[in-house]
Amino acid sequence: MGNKIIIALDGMSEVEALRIAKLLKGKVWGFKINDLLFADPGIIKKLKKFGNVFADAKLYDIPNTVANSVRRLSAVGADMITVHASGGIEMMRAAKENAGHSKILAVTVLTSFKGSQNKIVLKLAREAEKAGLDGIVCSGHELKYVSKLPLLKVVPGIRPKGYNRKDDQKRTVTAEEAVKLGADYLVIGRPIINSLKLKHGK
């Protein structure tokens, strides 16, 4: 399952996320920024030794800001960038246009958010087909619901069973029912860096 496996480096320095995925490389896809990415985007190219990148920028903007962003984000080499689908079809297909080697990913809704969002999440995952992206970003509690999409699946909020730390994370499943259910790609980040914490210390 490790071809699977993003691992979300969010909330820490750049030098505990470099140490971190110098000890995961080879073992996972790659590694998600979001915070790190406003710090420095040259991370992208020091993650690159290690593994994959996914730069979750999650861009809402006009079109034409939209797309020089990702223009950047891809020159220094990001392998996916996350775009909000609610910044409509023509935005998506700005960002797609000028993605270069990476791949677009549309966010539907935050896996913060309570409650059922299924109607919502197709209705933006369908746009994000017509705007030619590559992806969606959902939680999967939606993935049934998308799964006939001809779309990659990138599903955070995963947590194993018995998992009881309390975060902002209210729209999650275990890494077996996501995969279970047709997610590509499992976005796994404070189960993974907690249990790394323990094992090799700050």
Given for the second form:
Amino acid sequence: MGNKIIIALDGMSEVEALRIAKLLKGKVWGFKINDLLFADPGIIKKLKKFGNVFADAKLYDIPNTVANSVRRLSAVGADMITVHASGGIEMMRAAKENAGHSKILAVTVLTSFKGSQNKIVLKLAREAEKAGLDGIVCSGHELKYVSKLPLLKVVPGIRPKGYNRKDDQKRTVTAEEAVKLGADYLVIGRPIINSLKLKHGK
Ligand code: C5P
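Got the form predicted alone; could you also share the form predicted together with cytidine-5'-monophosphate (C5P)?
Zooming out: every chain and molecule, the one shown earlier first.
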């Protein structure tokens, strides 16, 4: 399977998100949203005209509550939904059972955390597998430790070599490194969004 790019549409208006999605239609696998979900979950339907939609809700609650949220996001067409792996196997199972056609991914350790997270990421990934989830979100640094697990690997914290800003990300890799290490999907936000803004004079 080819590696796929997901564009993170963070901290922008719905109008701006739809403008960027239209611009990148057909060039990327899809679009990831988080804060826009809180403005209007109906954004998922609108974005689907331009690609797949990753609802990065990062759900973390008791199984019944997570199941309810997953059902709503799935009903409006989210292709991928995230839950926190640290919410436990029972919660992850409940998410999967209520996911319909949506894929459920477990967020392991945020890429804004410093230092070696290999052990904890592997432990959480194993639990996600046990719960029957479709994949995990981890940084490129942990990919080699989870490569044997039959899970999709979605990798944020991608920074190009010449890009001299990490922003709030700590465990970053380049797109090339992530692909070589076995990422199935790359989540890229600011490095692409900022360059689009420059191009369009904003
Ligand atoms: O702008 P940037 O490329 O840093 O965007 C990365 C995106 O991936 C953000 O939307 C962030 O919320 C998300 N993410 C992350 N680390 C995780 C899970 C998601 O950076 N473990």
